[in-house]
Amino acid sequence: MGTEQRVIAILGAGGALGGAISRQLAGESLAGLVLSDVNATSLDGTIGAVSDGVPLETTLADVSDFQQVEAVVARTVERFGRLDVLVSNAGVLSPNGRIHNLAAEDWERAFQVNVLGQVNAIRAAVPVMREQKSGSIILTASVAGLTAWPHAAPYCVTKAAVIHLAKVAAVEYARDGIRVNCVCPGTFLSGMHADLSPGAIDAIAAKHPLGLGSPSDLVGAYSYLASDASRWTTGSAIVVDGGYAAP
């Protein structure tokens, strides 16, 4: 998988992090880029920021629906002939509350997007990558999957599941030439935090020794995992969190 031949598809390409990942990877030498998101407005924002020189396909998809994820992969292969890298970045926060105050629906929504969405990404990409005997699957987890955030149990639990999913998938598919890793971001401001109070944001910032990050602080990890530089890296959870998990 030479860098100049890469075909990359990104699920959850809208929003702050998805847009930053898309811009970073689009700025590298690619044979093709496919951007997908469930939100048309967010996806349009990313599309507008991506270089005009990149061969590009775009489509809407809900990652909790396997057929929609499979359709993204099929469209990628139909247009570009292969799929070298799949970035599965879609995710949702859970409502703020202690465990006994959270409804089953709060847990179900978190699992449908944060866990099943990542499973669907792997299920859709693996058949194509096994045939090629190569590929890199990059999941977005969170430092919340490595630490305990009070009042955010569904989010923490589902992100912990993503980290372990990457490890299990890495072991299962290593002999097929497929690498599976995840990135664990710390907190950065995005639309997902729009409902949090300034006080809550300040409290979160205080727990990051380097302060709150920005999406641009995270894209290097995705660029590394998408490249041949990471050809001996699989089953890893790369933490980029401003020191949050260090203490």
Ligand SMILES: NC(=O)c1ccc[n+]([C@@H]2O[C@H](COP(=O)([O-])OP(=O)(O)OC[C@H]3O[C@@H](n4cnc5c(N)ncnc54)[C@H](O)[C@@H]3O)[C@@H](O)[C@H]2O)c1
Contents of the next structure:
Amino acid sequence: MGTEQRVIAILGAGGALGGAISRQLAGESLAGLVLSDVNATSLDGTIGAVSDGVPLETTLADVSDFQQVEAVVARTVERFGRLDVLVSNAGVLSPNGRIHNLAAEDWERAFQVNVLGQVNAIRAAVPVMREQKSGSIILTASVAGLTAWPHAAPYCVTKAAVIHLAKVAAVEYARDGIRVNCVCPGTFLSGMHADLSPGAIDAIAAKHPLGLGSPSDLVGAYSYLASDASRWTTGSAIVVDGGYAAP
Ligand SMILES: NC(=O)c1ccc[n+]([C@@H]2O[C@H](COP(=O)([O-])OP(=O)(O)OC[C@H]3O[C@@H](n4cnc5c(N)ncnc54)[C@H](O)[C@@H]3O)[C@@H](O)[C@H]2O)c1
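Right, and the form predicted in complex with this ligand of this protein, after the form predicted on its own?
Then the entire complex follows, led off by the chain already shown.
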């Protein structure tokens, strides 16, 4: 499959990183791009920033609901005839608090979106990609899944689960021609940090040897995993974090 014939769907296409990934992949001359998010305003922001000319389909979907994710994949196949790359990027931070102060609902919300959402993406994409005998599934994890952040247990634990989910799925589906990888970003400013004080942001920045990133620093990893250049890469957690996890 040449890069210009690829059909790509992105879940969680709104927001800072989703918008940047969408713009990057839209600029790569595709046969079709499907953008989806649970939040209409967030999705509209991305649609407005995607360059004209790419055949585009957009739809609202909550990744924690399998039927909604399945509907995104069905719409992709209906409109473009195939699905070559599925980017599963939706994610939510958990409330700030030590483990003994967090409620079950704090864990449930993080699991519903960060873990089940990515499982739903794999479940929905696999039947189509198995039939094609090819496909690339790209999950967004985090360096929070590799390092321990106090006061953020549900976020860290669910992102660690995403990294392992990518490995298990990679092994399960390699013989079907489906690759599954994840990207582990370090911190870049987004809506997730709206409640943080400048002092707290400076403290996070200080832990990144190359300083805070921006969404545009991440898109190369998604571009690589969405392309044939990554044809021998599966089960990988690609860390793009300005050196955060290096020490
Ligand atoms: N910002 C960071 O520093 C950072 C670092 C590492 C990983 N990440 C991960 O990057 C991804 C994007 O985050 P961001 O920083 O761009 O945040 P963001 O808040 O700007 O964007 C997140 C997007 O996900 C969407 N979303 C949330 N719940 C959803 C659901 N149930 N179904 C569908 N869409 C949903 C939101 O509407 C929003 O458009 C997340 O998975 C996040 O965990 C972010």
